[in-house]
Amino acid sequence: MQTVHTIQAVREFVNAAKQQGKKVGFVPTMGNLHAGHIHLIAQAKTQADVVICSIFVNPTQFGANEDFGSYPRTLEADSQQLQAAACDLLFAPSAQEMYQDGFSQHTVVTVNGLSEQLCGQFRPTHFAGVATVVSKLFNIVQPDMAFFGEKDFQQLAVIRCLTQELAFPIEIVGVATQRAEDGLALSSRNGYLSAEERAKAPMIYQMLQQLKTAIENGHRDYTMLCDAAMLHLQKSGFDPDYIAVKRAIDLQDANADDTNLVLLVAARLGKTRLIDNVAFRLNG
């Protein structure tokens, strides 16, 4: 595996690969890699000839008083995992390389309609930071395919939308959420949990499964179901931001006639903010 730190070096690598007729797969990350990230690399390896992973802790997607300063930087360990996973190129740029004119740049990509709700309501600048850095990375790497985990369902929807509307010639591949044996969605932020919090955290996924079962059994008062689920999490020691039932295709509020649904939750446990979702289709 090669490791590069400049935009020019990535472009030279990609140009050489494409001149050989190779299909380029791309997995953008913020590092502190876990089994979910490595699963993305593995999926990319099955569909592309060359796989590039980026590691960049993007400052513009962190709000005030969020964990940008304390977010784990584990480049050496990450590099070893990527090497073992047969990744072909690691792109690990500095903040100066990615934002050469500083963070107060004039060009910002925003995806209206998808970005303001759910996590965007509680992290109002987050998705503009995500959309902007992903657009920059797409332009730098120019992959044929890009792979994203479905755990960040809203993020995936934002990226699909900007890819289509900005006419990036890139196939966006969503990859199923990877989970621990007890159901907790794998996340770099799980490392913030204390032992007691880690034991309690799977209740989020259990609650989503119970909500899914209730809907499959014919309950269609989504407001009542979500309110009850919020109360359950609060009584269990969580501080939920939201629980929502949305149409999976566009993240609009679901109604009783919709059949392609996604349940989404964000909740704090101690100082750690956890997100998860379950997407499913109702029969008939």
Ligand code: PAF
The other form holds:
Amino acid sequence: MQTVHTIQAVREFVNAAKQQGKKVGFVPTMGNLHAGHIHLIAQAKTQADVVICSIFVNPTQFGANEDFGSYPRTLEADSQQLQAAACDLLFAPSAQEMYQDGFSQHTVVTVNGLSEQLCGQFRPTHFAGVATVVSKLFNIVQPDMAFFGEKDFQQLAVIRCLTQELAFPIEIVGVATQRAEDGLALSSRNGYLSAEERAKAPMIYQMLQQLKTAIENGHRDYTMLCDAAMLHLQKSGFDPDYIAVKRAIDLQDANADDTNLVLLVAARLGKTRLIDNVAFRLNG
Ligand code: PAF
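Moving on from the form predicted alone, kindly provide the form predicted together with the named molecule as a structure.
And the full complex, kicking off with our chain again.
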């Protein structure tokens, strides 16, 4: 695996690959890689001829009081994992390479509507940071396909929207959430959990499964179901931001007739903010 740090070096690599008629797959990350990321690389390997992974802890998607400073930077270990996964190129730019004029860029990509709700309500600048850096990475790498985990369901919706509306000729591939044996969705932030918190954290996924079963069994008062689930999490020591039932296709509020649904949750456990979701279809 080659590692490069400049936009020019990525472009040269991609141009050479494309000249050989190769299909380029791209996995953007913020590093501190876990089995979920490696699964994205493996998926990309099955669908593309050449796989590029980027590692960039993007400052503009963190709020003022969030964990940008403490976000784990583990480039050496990440690089070894990518090498073992047969990734072809690692693009690890500096902040200066990505934001030459500082972080307050004139150009910002905002996906209205999808970005203000759910996590956007609690992290008001987050999705503009994500949408802008992903657009920029797409323009730098110019892949044929890009792979994102479904754990970040809202992020994936935002990226699908900007890709379509800004006419990026890139196929967006959503990849199923990878989970620990006890159901906890793999996340770089799980490392923040204490042993006690880690033991409690799978409750989030269990709660989503219980909500799904309730809905499959015919419960349609989603407000009541979500309020009860919020209370349950609060009593168990979580500080939930939201629990919601949405239409999977456009993240609009689900009504009783909708059949393609997603349950989404964000909750703090100590200083760790956990998110998870379960998408499913109702028969008939
Ligand atoms: O999901 C992530 O790791 C980040 O939000 C992304 C897509 C790499 C943009 O910084």
